[in-house]
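Next up: just one chain, as C-alpha cells, the form predicted on its own.
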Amino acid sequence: MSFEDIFQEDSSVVNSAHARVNLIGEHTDYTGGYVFPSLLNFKTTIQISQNNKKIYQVYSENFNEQKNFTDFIKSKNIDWIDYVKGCLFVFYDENKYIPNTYLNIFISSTIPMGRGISSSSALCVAILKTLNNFFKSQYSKKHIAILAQKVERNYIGVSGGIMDQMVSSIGITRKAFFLDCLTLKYDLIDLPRNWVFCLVDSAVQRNLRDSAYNERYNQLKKAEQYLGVEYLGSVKPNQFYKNKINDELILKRARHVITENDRVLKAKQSILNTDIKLFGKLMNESHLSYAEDFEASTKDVDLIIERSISSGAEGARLTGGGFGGFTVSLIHSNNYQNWKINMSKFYDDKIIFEV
C-alpha cells in the first residue's frame, strides 16, 4: 500500500530517520556520560499531507492498520499510535502559534522493532523532522533530537537518555557518532577501513516498558545519591573505588556505568589511533560488564557472543538497552567470510546484518 492508495492524494512532505547500533557505551547516556553509536541502513519514512476532515488519519504499513483520532490522549496500554500522538503533542506545545492542523500521516519502516536498535526514536525523529519541514519551523537537528526525547520520556514514559535521538537526527552512515551526553557536544569519526561491524539478531524480543530498563535507571540514580554526584558520568574509576556504596546491587550497577564511560573514551581514542584490536578488547570487556555487573544480558545473547569470538571476531557485545535484541561484532574484512561461514552453522544468514 502507498500514501496515495490510503489517502487518495499525494503527500506534500517526506522525511526519514535511521536506526542505530551502539558500538560501545550502554546506560551511560542518562547518567551524563559518553556513547559511541553509528547509524544503520534500516530507516523509518514518514509522509504527510493536510486534510479537511477535522481528524488525524495515520496509517502504519508495518501494522497494516489505520487509526484516526482528534485528541492527543495516550492509550491505557501503549500502542504504536501513541508515538505519533506524542510527537504531535510535543511539537504543538513547542509551537503554540501554529494552529492545530489535521493531517494524513503514512508510516513505513525497514527497522526491526523491539530489537534494541532504536526503532521508537527513529520513528519520533522522522515524524518531528517531517513536521518541522511541513510547518517550516526551522528547528536544528539537535533541537529535533531534544523534542524526540521529550516524547519518549515525558509522553511515553521511558526513562531513556538522549543518545538514540541525537544519532538518529544528526548521524551519518559509515561514521561513528561520539557524544558527550551532558554537554551534547559530538564528533563524527570515520569507521575504520578493512574492518566490519556486524549485527546478529538474538531473536529475543525486548520491550523497554516491560523490561527492567526503568528499574536500572532508578538504581543508577540511587548510586548517584550514594556518591553525592549529579551524574555518574562525572565519576572516574579511580575516584569510584575510593567511595563506599553499602548496597552490593547498586555498587555493581554503578561500577558498570563508571567503567563503561572509561571504555568509551578509550574506544574513541583507539579508532583515532587506528588501534582496532584495542577497540575489540574494549567491546569484550563491555559485554562482560553488561552481563555481570548490569545483568542486562541473556544466556542466548552470551552464546552468540561466545560463538562470534570463536568464529573470528575481534570483539563482540550486546548492544542497546539490554535484555535481548542485537549483538554487534567487530571483524577484520579479510576474516569476514570465514566468520560468516562459521556463524552460519549456528544462525540463519537472514539474522546477520553488516553495518
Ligand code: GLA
Given for the second form:
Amino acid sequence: MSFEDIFQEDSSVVNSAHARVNLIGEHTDYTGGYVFPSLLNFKTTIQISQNNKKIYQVYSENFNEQKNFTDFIKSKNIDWIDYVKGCLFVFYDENKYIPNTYLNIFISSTIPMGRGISSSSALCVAILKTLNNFFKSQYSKKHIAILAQKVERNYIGVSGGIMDQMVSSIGITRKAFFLDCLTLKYDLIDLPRNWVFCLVDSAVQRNLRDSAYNERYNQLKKAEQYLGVEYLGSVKPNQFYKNKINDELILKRARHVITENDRVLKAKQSILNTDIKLFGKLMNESHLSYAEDFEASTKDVDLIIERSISSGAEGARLTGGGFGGFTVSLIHSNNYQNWKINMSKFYDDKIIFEV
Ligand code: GLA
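Beyond the form predicted on its own, can we have the form predicted together with alpha-D-galactopyranose (GLA)?
Once more the chain from above appears, this time first in line as the rest of the complex follows.
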C-alpha cells in the first residue's frame, strides 16, 4: 500500500527518523548524566498532505489500519494513533498562530517495535520533522527532540529521558553520539572501521517494561532526595561511596547510574583511542551493573550476552530501557565471521542485525 493507494493523491511532504542503539549509558539520561547511542538503519517515514474533509486521516502500513479523528483526546488504552495525536497536540500548542489544518498522514516503518531501540521516539521525531517542514516552522533539530520528549512525557505519560529523541533527530549512522543530557551538548564521533556492532533480538513483554521503567525512574528520583542532589549525574563515584543511603535497593539503583556515567566517559575516550578491548570491557561491566544493581535484565538476555562473548565478541550488553529487547555486541571485524558462525548454532540469522 502507498500514500496514493490510500488517499488517492500525492503527498506533499515526506520525512523520516531512525531508530537507535544505545552503545552504553542506560537510565542515565533523566538523571542528568551521559549517554552514548548510535543511529541504526531502521527508520520510520511519514508522508502528509492537507485534506478538505475536516478530519485527520492516518494510515499505518505496519498495522495495516486507518484511523480518523477530529480531536486530540488520548485513548483509554494507549494505541499507536495516540502518538500521532500527541505530536499534533504538542506542535499546535507550540505554534498557536497556525490554524488547525486537517491532514492525511501515512506511516511506514522498518523499525521492530518494543525492542528497546526507540521505535516510539523515531515515530514522534519523524512526525514532528514532517509538520515542521509542512508548516515551515524552522525549528532546530534539538527543538524537535525536545517537542518529541514532551509528547512522550506530557501527553503519553511515560517518564522517559531525552536520549532517544536527541539521537533520532540529530544523529548520523556509523557515528556514535555522545550526549551530556543536562546541557544537551553533544559530539558525533566516527565508529572505528574495524569495529562491528551487532544486535541480537530477545523476546520482550512490552507492558511489563513500561511499568518497570517508571518504577526505576521513581527509585532514582528517591536516590537524588537521599543524597540531597538535583541530579545523580552530578555525583562522582568517589563522592557516592562517602555518602550513605540507608535503603539497600535505592543504593543499588543509584550505584548503577553513578558507575554507568563513569563508564560512558571512559567509553568515549576508548573510541577516540580506538581501544576496542577497553570499550568491550566497559560494555561487559555495564551489563553486569544493569543486571545486578539495576535488575533490568532477563535470563534470555543474559544467555545471549554469555554466548556472544564466548563466541568472540569483545563485549556485549542489553541496550535500551531494559527487561528484554535487543542486546548489542561489539566484535572486531577480523573475528566477525567466526562470531556469526558460533552464534548461528544458537540463534537464527533473522534475529541478528549488523549496525
Ligand atoms: C528508554 C528511554 C530513554 C532512556 C533509556 C534507558 O529508551 O526512552 O530516555 O532512559 O530507556 O537508558
